[in-house]
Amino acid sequence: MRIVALGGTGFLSSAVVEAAREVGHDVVVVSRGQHGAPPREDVTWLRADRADSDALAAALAGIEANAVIDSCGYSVGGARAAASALAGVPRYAYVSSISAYRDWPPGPIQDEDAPLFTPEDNPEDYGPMKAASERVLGGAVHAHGGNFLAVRAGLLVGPRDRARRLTRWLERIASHDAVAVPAELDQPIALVDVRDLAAWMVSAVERGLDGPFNATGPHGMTTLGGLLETCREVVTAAGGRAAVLVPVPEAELLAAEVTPWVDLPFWLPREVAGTAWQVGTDRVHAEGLVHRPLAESLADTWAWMRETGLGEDPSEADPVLMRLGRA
């Protein structure tokens, strides 16, 4: 198959292009070269704005492609672009989020079938932005009879993640003697790795896959202290001192204006926590989604971080701890 990658040198863009060239397909590559050359050289790279219909379509002259993965769709008007250039591809796959769904967080979301935003809601919101993509590429991909691909992602982990996530916590853990964490780290979480989607996407797209899928891992899969304790866990197989984590009740947190999610990476407020993972992922685990353990995700992905000098924190103290006045 030709397909055409959108994006192609991102996070997740980079690894659709690696997995489709591992099973042989030909790629072509459409980015603005903002962020650096496509991970390897046997690709055609062209330069184009994705949100720029005439600049895509002529960079695309001449290029009869079976299938397209669009991994870097961040407004409407680049979903507006792409269905004028490409909706005439049989075979569209479009990287949205489960930010899509009007009720997440806090959830549940049991499956596909979940209301999305509408299109009365702010398309400038990054939810809502992700729901009016999927309505306008789908609606084009469909009214030329092809197959769209609705891929509803979630948290995302693996090398070359700069999202200063569970990147944060690696580096916070395998920097400092003690970090602070949330006391309740019973909570689930759920994520998948960038490659094992990756991977699934271009199957998806060999066999014509049509509609949403749920694209993270199962509910329960592990939790905020089981992550916690295998980072700790791949630092020290690296041959690194892995931190002390120091529980720290929610109250105490807050009161300090420790912020969930950005401070401490993950940790959900109890009242969101118990239900912002539970989110049905049984289609795309019956299509064939696979998961890498995780352990194997966070040794790479910390591997890559020393490679890339990523994991260098040079303060003396947790920041958190300090914040706490515990440090």
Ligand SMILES: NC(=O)c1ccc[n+]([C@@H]2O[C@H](COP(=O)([O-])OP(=O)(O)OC[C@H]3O[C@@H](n4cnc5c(N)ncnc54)[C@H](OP(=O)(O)O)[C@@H]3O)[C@@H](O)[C@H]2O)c1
Contents of the next structure:
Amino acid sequence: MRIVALGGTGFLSSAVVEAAREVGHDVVVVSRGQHGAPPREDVTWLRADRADSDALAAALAGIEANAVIDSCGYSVGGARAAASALAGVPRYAYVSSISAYRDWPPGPIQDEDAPLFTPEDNPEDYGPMKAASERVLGGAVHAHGGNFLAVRAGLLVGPRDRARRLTRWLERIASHDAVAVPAELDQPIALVDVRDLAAWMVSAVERGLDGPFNATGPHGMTTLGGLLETCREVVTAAGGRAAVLVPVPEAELLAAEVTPWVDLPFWLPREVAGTAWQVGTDRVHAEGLVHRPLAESLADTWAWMRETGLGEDPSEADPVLMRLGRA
Ligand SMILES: NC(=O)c1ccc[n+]([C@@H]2O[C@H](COP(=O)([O-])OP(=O)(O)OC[C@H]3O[C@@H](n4cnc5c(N)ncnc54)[C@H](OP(=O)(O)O)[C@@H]3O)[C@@H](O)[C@H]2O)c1
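Switching from the form predicted alone: structure of the form predicted together with the ligand?
The complete assembly is shown below, putting the previous chain first.
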């Protein structure tokens, strides 16, 4: 197949390019150039802005594509432009998000029939933008008789992750003697490695799957505590010294204005934490999404961070313990 990768030089989108090439597809990457070049040279790389339908059409003129994997949907205008240039391609996979669900967080999200944000919601906000983009692209692709896959992705992990969530935990754990963690370490969390998700999306467009799919790890796959312990094991296995985890009660963290998710990545306040990662994923797992072990995702991320010089927290001690006056 010839697959157009909208995006193809970033985190998930690079993994899409690798996965498609690994199974022998022709890949045409479309990006603006701000994230540099695609991860490999055996692809065609076209420069265009997804939000500019004329530029997109001009760049893609003469290219007969069998499928599109669109990993760079950040505006409804961009979805309209992509629809006008590419809705005639018979298979279109759009990376949406579980944020498209009106009730997430706190969830739970039973399955793909849970209500999405509607046209009345502000399309400038991330969740409503994803829901509106699904409507724009899905409507256009279906009007042309094609198959439209809405991939409602959960939390992505893996090499090339520049989102400063998992990477922040790894660098803190590797850099300090002790790090503050929320005392509620039993809160569930579900994640998906971009390489597993990318391989699944390629296989899904090969099979012409249609409809929405929640795409994250299964509910109960791990907890925040399990994730942080695995970070410690990975750092130690790579020859480093892993910090002691210092559990701090939620009330003490909030009193010190330690912000959930931001200052302590992945930490959700108690009223959200119990249900946020209860997302029904039966459909995607029945259609073949397979997860590598979490330890492998974290070890590969840590190896990539050290190769890229990202593995050291410059603060002299854990910044959250310092803020709490405990360092
Ligand atoms: N990270 C998460 O945990 C998470 C969770 C749920 C859903 N998602 C969704 O997953 C998708 C992938 O996220 P990611 O962070 O991994 O993205 P990514 O692959 O790093 O996406 C950026 C890529 O898209 C290109 N791009 C961005 N804007 C573009 C534009 N206007 N025109 C053409 N190319 C453009 C970038 O290249 P240039 O900048 O050079 O153009 C780059 O190749 C996104 O749709 C995101 O909303 C992410």
